[in-house]
Structure formats: C-alpha cells, structure tokens
Amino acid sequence: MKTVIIGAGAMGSLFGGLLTEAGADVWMLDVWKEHVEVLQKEGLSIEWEGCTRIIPVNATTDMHKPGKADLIIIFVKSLHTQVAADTAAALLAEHGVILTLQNGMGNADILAETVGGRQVLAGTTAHGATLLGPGCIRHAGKATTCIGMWREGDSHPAARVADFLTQAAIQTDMVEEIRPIVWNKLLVNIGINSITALTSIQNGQLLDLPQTRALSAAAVAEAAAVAEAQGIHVATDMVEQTFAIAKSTASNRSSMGQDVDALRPTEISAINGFIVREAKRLGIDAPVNRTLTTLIETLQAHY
C-alpha cells in the first residue's frame, strides 16, 4: 500500500518512519525545508528507551513527488488542513483513502468535502512523539490507534488500513463508531492544552490546585454537553480521563503549549474554539470555554 504522510513533524516522522522500517512504500512530504534535507541526507533519527537508531526514509518538500498514493496520512495542524486536503486530492489514487489522525474536531469534515466522504478515516492514537530537532524525533510512548470511516459506508477500507498499520508495529483497532472516540480525544484536550498553555505549566501541574482542577472540569463538562446534544455519547468519566492522562504525561507541556513556547499559531479553534461554535449553534452556553479560547486567541494576537 503506497503511503504518503502529509505533515512530517513528531507524529508524522514517526508513522512514516515506523510503516518504512517494515518494508512499506512510504513518503514523507512537509514543507519544512531543513527538516526534509536532514531526511533526504541522514535518514530519520528516532531516540526510544535511551537507544536512538536511524531509517533511511524517502521526504520531500516537492508535492509531486510521491505520485499517486493508496493511503495519504494528514498530520499537519489544523489550520493548515484545507492545504493538506487539496494536496491529498491531488495526490490520491482512485480507489485511495486518507486518514487523519489530527488534533481537534472539524478536519474530517474538510477532507471529506474536498476528496468525498466515502473515502476519508478518522481516528485517534496515543502514541507520542517528541521532535527533538531536523529529522529527530523521541518516541515517547507506545499505546493503541483506532480508526474508522467518517461518514456511513463499507468499513473494508478502514480494517484494511487498521491491519496495515498493526504489521508495521503501530497497534490499530478498527471501529465502527468513530465519533465518540474523536469526541473523547477532543475532551482530554480541552481540559488540558488551553490552561497549561496560559499558564505555562506542564500537564501534572494541572492537579496541584483544586481551582484549576476545577476549571478543566468545567471546560471538559461543558463539551460534553454539547456533544451529547449532538447525540454523541461520550464516555461519563471524562474528567477523571482528563486528570488521568496529566497524571501520565506530568512531565510534558501539552502541544498548544508548546506552540505558545515558540510563537506560533495554536489549533484553539478546532479544540475549545469548536466547542463555542458549536455551543452557539445549539443554543448552549459555554462560558467557560469561550473565555479559554478569547484568552488565547489574545496571546497569540500579541506575540
């Protein structure tokens, strides 16, 4: 199955350089000039448990490149999705599918009116990545990917894609409902990315005080009525998730964080934004919400 990931960064490093080792066709395209060289020139340095090996991968900044792919993986941020659809739509063999594993809601959508419905996946994984410079990343953590079709129709492609991923050491489960998986990503994310990015902690540091417990409490309480209006059953312990997986990763700074670190445009819009639009849309108040997503939308304005 020829495989091209479209976003190179930590994840998408990762999946590429895990599907080359087991023998796939895979291409890498970014637009990241120095990282794509360092690919091209050294391979892909990937650090795992203290031992650090090196793939020969084949990157590129070139979107022709590649040529026609059976599997296009989208792992860019979001607010670069519409560029990644167009140049999957390009790219996407006739009977291809593409798979996105992205942060947020709302990705799956764009690609599925930009290639058709019928031909898109989504899904989460608990993998984690870390890129540590040009063409180096550490592996962080190994755990399971699940994936399903977006919109109704035959699921062949998506235990196909699932299987795929599971020979090349990526555990995958195929699901038939993928909806409240995506939706319960999107909650952890909610009660976590936002308020470490403000406050410039790192996600253990998320249960040392009661007060800001309880504000991802209220923000994760708060999606997950909008979901449920929307008919989405999410699962009824998603604070204790929240808190469970800052438990997890304490050392780390969640990813909206670390775009603050650097100066660069987060996805608030497609994780608390969301929740507000949609809120909006079905006559529900998200206060809290609403003032995580002003309060970043703020920051960034004035980096």
Ligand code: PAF
Contents of the next structure:
Amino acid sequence: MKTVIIGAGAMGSLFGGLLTEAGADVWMLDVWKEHVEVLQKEGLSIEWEGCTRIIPVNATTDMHKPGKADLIIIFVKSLHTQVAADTAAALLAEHGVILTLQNGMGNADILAETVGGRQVLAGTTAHGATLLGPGCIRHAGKATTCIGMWREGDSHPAARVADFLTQAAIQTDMVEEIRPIVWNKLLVNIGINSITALTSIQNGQLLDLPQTRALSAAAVAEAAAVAEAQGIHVATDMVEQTFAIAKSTASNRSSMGQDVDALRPTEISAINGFIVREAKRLGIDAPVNRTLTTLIETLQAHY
Ligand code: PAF
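Switch over from the form predicted on its own to the form predicted together with this ligand, please.
Full complex below, order starting with the chain above.
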C-alpha cells in the first residue's frame, strides 16, 4: 500500500518511520525545509526508551515527488487541513483512501468535502511523540490507534488500513462507529490543552490543584453536553478519562502548550472553539469553553 504522510511533525514522522521500518513504500511530505533536508541526508532519528535508531526515509517538500498513493495519512495541524486536503486530492490513487489522525473536530469533514466521503477514514492515536529538532523525534509511548470510515458505507477500506498499520507495529483497531471515539479524544483535548497552554504547566500539573481540576471538568462537561445534543454518546466518565490521560502524559507539554511556547498559531478553533460554535448553533451556553477560546485567541494575537 503506497503511503504518503502529509505533515511530518512528531506524529507524522513517527508513523512514517515505523511504516518504512516495516518495509512499506512511504513518502513523508512537509513544508519545513530544514527538517526534510535532515531526513533526506541523515534519515529519521527515533529515540525510544533511551536508545536511538536511525531509519532512512523518503521525505520531500515537493508534492509532485511521491506520485499517486493508495493511502494518505494527514497529520498537519488542523489550521492547515484544507491545504493538505487539496494536496491529498491531487495525490490520491483511484481507489485510495485518506486517513486523518489529527487533533480537533472538522478535519474529516473538510477531507470528505474535498475528495468525497467514501474515501475518508478518521481516527485517534494514543501514541506519544515529541519533535526534538530537525529529523529527530522521541517516541514517548506506544498505545492503540483506532480508525473507521468517517461517513457510513463499506468498512473494508478501514479494515485494510487497520491491518496494514498493525503489521507495521502500529497496533490499530477498526471500529464501525468512529465518531464517538473522535469526540472522546476531542473532550480530552478540551480538558487539557488550552488550560495547560495558558498556565505554562505540564499535563500532569493540571491535577495538582482543585482549581485546575474543576476548570478542566467544567470544560469537558460543557463539551459532553454539546455532543449529547448532537446525538453523539460520549463515554460517561470523560472527566476521569481526561484526568487519567493528564496523569499518563504527566511530563508532556500538551501540543497547544508547545505551540504557545513556540509562538505558533494553535488548534484552538478546532478544539474549544469548535464547541463554542456548535453550542451557539444548538442554543446551549458554553461559557467555560468561550472564555478559554478567547484567552488563547488573545494570547496568539499578541505573540
Ligand atoms: O494534544 C495533545 O497534546 C495530546 O492529544 C494529549 C493527549 C493532550 C497529550 O498531550
């Protein structure tokens, strides 16, 4: 299954590296020249449990280089999904599929509107990876990836991709209904990302004070109410799940925290901002998510 990864940040590089290591025909496509040059000249360096290994990979900034792909995996930040979708549309082979494993909500819909719903898979991955510098990542933790067709229909493409990833040591489950799982992950990001970004703390420190625990729980509860109003049944213990993930990723800075630290635009619009827009549409009040969104937007505007 010829594969192109669009967005070779920490997670894109990890998937690209693991698939290449397993013998798959993979290209990593990214706009960051310095990173791509190191990947081309020196290969991808993956640090795992204190050991580092180098994997020779195919990487490029030129979207015409990889040729047609049977599988395209999107890992760009949600701000860039439309650009990635247009690139993916040009690269997708006739019976190919696109998989988004990005944070936030709205990515799969953008892809489906660009290439057609039957070719779009969505999912979540709980692998942890940190970008250490150009060409260099740390694989922080192995965990399950879960994928499914975004819009109803034949689930065989999702099953094929799940097998393909699992054979490359990326343990992947295929589910018939992916939406609740993508929502569950959204709720985790809602409960962790903006609060850690605003307060300069690591994920685990969210649990240290009753104040931040309460803020996180309130943001998650508001988002769960929006999900229910849309007919999506998220897990009933999402606050506990969010706290468990804050604990298991205790020493990580959330992706939004890393964006704010590096003065990069964040994914706020696809995370808490998405809840604010949906709540408004449904006539639900979401003051906690509105405030968190406003504060991150303010921070970004004054970088
Ligand atoms: O966006 C992130 O940082 C991650 O999705 C998570 C799970 C919050 C861990 O840092």
